[in-house]
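Below you'll find only one chain, the form predicted on its own, shown as structure tokens.
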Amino acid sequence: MQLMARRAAHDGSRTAAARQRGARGLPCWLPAACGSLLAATAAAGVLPEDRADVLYHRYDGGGVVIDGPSILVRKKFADKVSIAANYYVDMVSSASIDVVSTASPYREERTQYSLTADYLRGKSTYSIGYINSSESDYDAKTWYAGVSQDLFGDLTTISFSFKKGDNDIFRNIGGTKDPGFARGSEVRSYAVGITQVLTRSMIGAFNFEVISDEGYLNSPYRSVRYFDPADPKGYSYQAEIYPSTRTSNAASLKLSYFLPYRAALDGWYRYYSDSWGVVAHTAELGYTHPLRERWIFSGSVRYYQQDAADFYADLFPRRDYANFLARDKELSTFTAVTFGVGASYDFRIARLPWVDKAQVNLRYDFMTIDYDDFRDVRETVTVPGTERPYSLDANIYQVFLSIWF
């Protein structure tokens, strides 16, 4: 049914600010992060209409700055199947804390190619999916499939998911790949949810998902630092060391309310827990204001907070203090606040009559985030860990024309 029916997600502008080096698989913080496969799929009993998206992202905030295009397109055949492919490309350049502390800036591209397919019979929507994501020393393959179902009048619409991905880690050395080391890793994800109209003018969504994480879970280049009274710094490194598994849940409620004059008001809150101990906590709240009949303008605002894993610190009181040490900020105690302003303008192309209709879109967010735990090696201090918190400012873009056919 039309009112149930999901817009296909542009896989690039989910991923976009996400691709710093270590910040895979972490609890969800970043603007239009926070979804699964499932969201790029078709609501059950409704298949995504044919359309084409190209998109330029950019990310600069912390010394990492992250762009490039991605190119989405998808097609239905005898209103049963739909096919859709990506392709998407990050170019990062990264002088982060993490990276000048203890190593040099670096510049490298990641591209990342996906194929999905829905196929609707009767109230059921059936989907596989596929993506290959490739970098200099880290490729990553995930296959997806999943079911939705329409039920007691197309006011409820029940979904269940799987994903299940496999890694491999490398090492640069220099600009060359290590090769003595090769790792790997392994991610499935088991997804339920549900939606239901609540009123004419309200719809709730609620979603519960496990990951289950096995394999080499760190980064090769990240390390902790421990209190050496030999050192001139008052400190030296050694190498991180994670846990070889990791467990992750995450529930979501939300809500969409339809105001008279067309626009609409959303709540969202996401709960994170993990077996590191990292708790988060997400909250959001959005507006949609179309203007007249061509403009649809949108604003929102998110704050997350999460706290610390369990064997997180910023300062270690010597060397090999634990089993597990790690020092990575994202695994830290922080605060994330994200301000967004969108807008869209519906249009014509009288030269393209194939071309239904057009839209061009632009999304701006600001997002500042202050680290707790996590301080600014930076700073030179006489009495090491008594440097300021480390804090980043950061600035999203996206731009992206849609057309339909």
The other form holds:
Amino acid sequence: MQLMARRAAHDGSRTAAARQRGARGLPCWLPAACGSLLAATAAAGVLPEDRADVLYHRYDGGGVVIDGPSILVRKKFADKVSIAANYYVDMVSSASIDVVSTASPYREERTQYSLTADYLRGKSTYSIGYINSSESDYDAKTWYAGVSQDLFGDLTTISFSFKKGDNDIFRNIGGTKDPGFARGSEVRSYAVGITQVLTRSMIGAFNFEVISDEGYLNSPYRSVRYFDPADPKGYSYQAEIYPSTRTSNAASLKLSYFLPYRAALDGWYRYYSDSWGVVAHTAELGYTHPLRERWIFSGSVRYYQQDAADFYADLFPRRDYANFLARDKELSTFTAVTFGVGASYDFRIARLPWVDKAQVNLRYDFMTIDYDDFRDVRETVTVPGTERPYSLDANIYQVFLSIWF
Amino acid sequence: MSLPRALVRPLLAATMLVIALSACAPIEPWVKPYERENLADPIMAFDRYPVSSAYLDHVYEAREGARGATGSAGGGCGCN
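Since the one above is the form predicted on its own, can you give the form predicted together with its partner chain too?
Following is the full complex, with the preceding chain placed first.
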């Protein structure tokens, strides 16, 4: 869709406008006029803008602290190809409820690299990408390919994508890799999307994705608990057992609306179900408000609710109760609410004339999760299964710098 | 591994829809290019902060059982 080109012009950036002028051979003096001129003359799709982002992220909640950097660089070549590279690190320090109940706190680091290429041909954009994620006990290699096409006077964009991932799973014991344990899993994803201009002030997007997993899908560390009268606590643990396949369907609808006083309101809803019996609803509402020339403030609230997997239980009646056994809190019944606020400030760097625009961003999210049937085993009770349900609060911080060049 | 059955119908429907629409007379855009000023405003971008939204998608995917249909391509991790 041509909106990206017009957004660059709409920034009011003389350099952005100059770049568009150079690309299209058109003079653009006023943002609105530039937008319409570009739309009227641009016969092809538009690649994303050249930019670089450096982000520091920190998640702190439920006894887990994860922080690290993320660096994203995107560059166009000959207005035909856009290459993007991302380097991302999670440094994990975990004493989560799972860890303190059945294992020992640990430290871990995950490093992820990704490289994507978009090739523009007429109104079609072809994309390929590769993502590599590695940690001491989990390696994931993911390829994907996609195509998007503008239609109907650029009111509509349709897209298809396919993704395939190969995962190698290992197990650490006492900080060293267990040489006798190596498993694998494979994931495939098929996605379709439609983005549609609905009115002068409203745009919508529908996405549908099927993801299919096969292989070793549980965690080599996690356990389920079952009644055990012989144990002083009244329960014992055994390793979890998951099915070796999982297929999920997710459909989402997003609407963004431009308010008359220059602000944006957006809503997002997703319905999710999978072959393990998990059904989930996600709803998000966001508001964006620019202030003067340089500031943009945003706020959002996200509501998430899911029903447990068919083979989930907090406490099974006995050992080996069923073929499949899970006590992963992410497969239980729970509700999560996340509140987010963000602020961004545009500025220029006089010493770096090749930088069109720079922006510093701060974002804070507060997530609270209430589990219905995952109990806090740290509580001592006389009858197992009567502990209070577990709940989790997390603070999520992001600070990042973006430049356009 | 063959194509999941759950995918066949939506893909077929989408293909039929595209073919059917392509066979029609050219569609006049009901929002003219010069009327898209509001939609072109940066505050209306679906993914204004890609590095930030990718991170938040990763957090949500680790904490929630649901996944997919976010319109972005993520990689795998042993985050759960």
